[in-house]
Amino acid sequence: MDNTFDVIVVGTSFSSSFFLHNYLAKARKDIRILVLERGQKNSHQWQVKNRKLTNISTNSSHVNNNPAKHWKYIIGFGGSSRAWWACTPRLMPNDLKLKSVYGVGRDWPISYDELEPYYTEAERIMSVSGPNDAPYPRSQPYPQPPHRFNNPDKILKQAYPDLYFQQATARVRQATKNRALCCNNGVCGLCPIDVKFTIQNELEYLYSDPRITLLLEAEALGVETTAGIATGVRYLQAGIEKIAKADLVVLGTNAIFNPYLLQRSNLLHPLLGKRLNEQISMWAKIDLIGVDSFQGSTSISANGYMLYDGPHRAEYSACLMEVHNVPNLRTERGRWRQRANIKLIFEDLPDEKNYVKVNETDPSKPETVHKGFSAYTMRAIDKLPELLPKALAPLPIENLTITGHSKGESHILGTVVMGDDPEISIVDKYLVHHQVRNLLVLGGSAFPSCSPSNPTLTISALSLWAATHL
């Protein structure tokens, strides 16, 4: 068999299909593609029937250094597509300037602006739901109308007409082709009637495209190399390791695998695999007075920036609340719906002593080492009791509670880091490696700081931005 491609894409998650789906469109006819996946395809017929995401276990794939960080993620088609909740708000524009505005973190190489045409174009990928007074700069409406808020949703909105929004969000508002219109189950997760934008109900179709070969249980084992330009790729399948040819190597796995496999292929920096980092949360539990809830048309309502943007970012992190409109009801007879549920999720500080290695004892697998977080999100988390009460004073509360944070929230960042600059950096704005220039980078491993918003969008606007500008 000719093992030789124009080429070679490793994964199907975000980063990769949201690339595929820009680079075809401008592709020759005749160019051949070869796309790696590490796992099946696993329909959602399939995950629903087995009640779980994927055949493969995301505990045996990595060796965790500290089991009280969790890093989830999903290997099959489509990855972690299978498994997230379809939040999409975007980054704000001084999410990728903490250094210039307030002096910490680092700056991104790429601007919002530069960035908002292709946030608008994966929010049309995705037929994403959300308001029309949107809290970043946008040139074109949402795809969809918003969903509905809840009760002290409206309060809040009516108290911070500039700081709550209606969450943008790919569970759809009303139904498209292949997705029918939420109705609000709760089991985003694994939603039942699949009404969250995924790879596979969406841009499954990219990979019959006749100019891509799709192999699957085909797990990437590193670049090839040779005097500086990538030649190909190495994997496994069947048991048996074989080597593709390409003039093009893209790696869209995650902030885990990216640098593992860059390790694996001593293409060697200081930084590859350093900052290894994602967002924190708290909960806070509302008991309202006299104010029923639950009544939104999705899992997830609001968004609120109250405690987001502004100086104290120079002190402390940013807070994004998510408010969930899954009910968790009180027990007191007649004030069942009295609630009001909030996730608070912190931006963090990438710093070095968090990094993925190749584990020593067993160098198949990449090795995640977390020692904490920034003292930058504690502040701000230390500061909750005293600033949660005075944002939410819109509200009739009788109590208020906040408890412990998270293992982890999904959103694994940072290691593979873009910037201009080749000594403090590892691929440049468009996501090309520094040393070996016919290499692309995607995903969140690039990302040089943490913002609390979701970055499953960010992901895929850059994903599309690289494609465009190869």
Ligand SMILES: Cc1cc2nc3c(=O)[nH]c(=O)nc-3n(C[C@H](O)[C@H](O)[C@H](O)COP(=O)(O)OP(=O)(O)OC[C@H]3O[C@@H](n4cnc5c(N)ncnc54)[C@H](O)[C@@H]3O)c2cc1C
Contents of the next structure:
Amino acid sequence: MDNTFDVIVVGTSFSSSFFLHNYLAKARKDIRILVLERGQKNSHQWQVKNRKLTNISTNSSHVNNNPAKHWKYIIGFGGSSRAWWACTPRLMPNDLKLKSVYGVGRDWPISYDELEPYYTEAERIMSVSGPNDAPYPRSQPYPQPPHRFNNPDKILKQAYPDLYFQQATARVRQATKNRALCCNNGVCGLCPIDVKFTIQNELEYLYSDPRITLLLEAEALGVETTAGIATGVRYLQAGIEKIAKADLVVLGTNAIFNPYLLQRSNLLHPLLGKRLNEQISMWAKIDLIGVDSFQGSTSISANGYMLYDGPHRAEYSACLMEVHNVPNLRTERGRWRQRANIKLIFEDLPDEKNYVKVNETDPSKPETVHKGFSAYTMRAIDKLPELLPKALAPLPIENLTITGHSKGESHILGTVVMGDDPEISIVDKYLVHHQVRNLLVLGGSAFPSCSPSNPTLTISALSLWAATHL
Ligand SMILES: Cc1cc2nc3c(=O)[nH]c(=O)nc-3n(C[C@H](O)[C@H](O)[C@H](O)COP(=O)(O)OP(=O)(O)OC[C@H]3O[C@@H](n4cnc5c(N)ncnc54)[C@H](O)[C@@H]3O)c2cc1C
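Return the structure block for the form predicted together with the named molecule; the form predicted alone was the one displayed.
Then the entire complex follows, led off by the chain already shown.
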């Protein structure tokens, strides 16, 4: 095979596929694009039949130095779109300007208004269902109507009309050409009826474009450069190391593998791999008096913003409430459904003490080092027993129990940070590497701040934005 291409894209998940979506729309008819994907293509039927998402375990692909902290992702065609729950809130405008509004963390080099049309486009591609009165400014209605609330949601919506909403989600409310409508079976990690948006059910067609050569089980090992210009990618396929050449290199391998590949390519920067972060979550189990729940039409029926934005963010972090509508019943006869289960998701403040590096014993793997969440985040968690009962006061609460935090949110962020100043950032606002100007590094690795909101709609919108501005 002639191993010279115009473009090489690494990875086939949200970052890469949304980039290709807009890039192919404007690229020359004779352009040659090589896509390298480390994993296999396992069909949805294969996943359901084998009751697993991939044949490569997360644990085997990176070294984790902290057993109390997990970083979850899927290797394979379509990446973690196979596993995600398809919760798709946008970030709030103030999430992008934490520093200028609240004096903490960092601002993004891109504003909410600049990103807004790309959010709209990403929502259209995913057929997102959401409310007309969303908490953030929108130029267009959601492509699909909102899911149905459960009864506790209705009480909270009445009490907080501007802070409580049906969750925006790519678990569809109405069937699409490729997807059934959500029936709230609650097994969203591997939806048996293929409801949630995945790369495989909606964007796999991109990879049949005659301009694309897709190599599966081809693991990128590093970016080749000469005199500050990317010239190609070194990769491993069937045990043989090869080099493919190209004029443009695009990495979309997530916030663990993006910095690792740059480290292995010797494209170093004092912040490369640092600021590894994601949210931390707690759970509240609320027994109710006389109100039945679980009537919603999807597994997570609502998002509450009562503890999210406001002056408190100068002191402690924002918290997003996720109302889980999958039955988790009480034991008392006649009162089984008198319960609400709410996940409370807190943003972290990225810190250099948490990072990704090349593992010294086995350099073929990245190592994640996590020394802890910020004091900013822990202060918010400490305040929860005081703040949550007040926020949920409109509900007839018999008993409210807060339980411990999760080991991982599966939202890996921050390790190839974007910004205007090359001294303190690695990619610019278009996700182009500051030093190597024909190298793009896509995905959550670019996020300057965390936000409590799920990141993937923003990751996808940023890829559309990057491809459009290239
Ligand atoms: C269980 C779970 C639930 C989640 N739920 C949600 C949710 O509800 N909402 C939300 O916003 N987010 C959710 N996420 C997070 C979401 O899945 C990620 O934010 C998103 O997948 C990131 O997309 P990405 O393209 O940047 O990276 P990934 O999805 O991680 O994909 C990386 C791609 O690169 C490939 N790759 C990696 N290394 C190499 C290499 N060296 N060479 C070639 N290819 C390589 C991988 O195989 C994969 O195709 C969830 C994640 C998990 C695991």
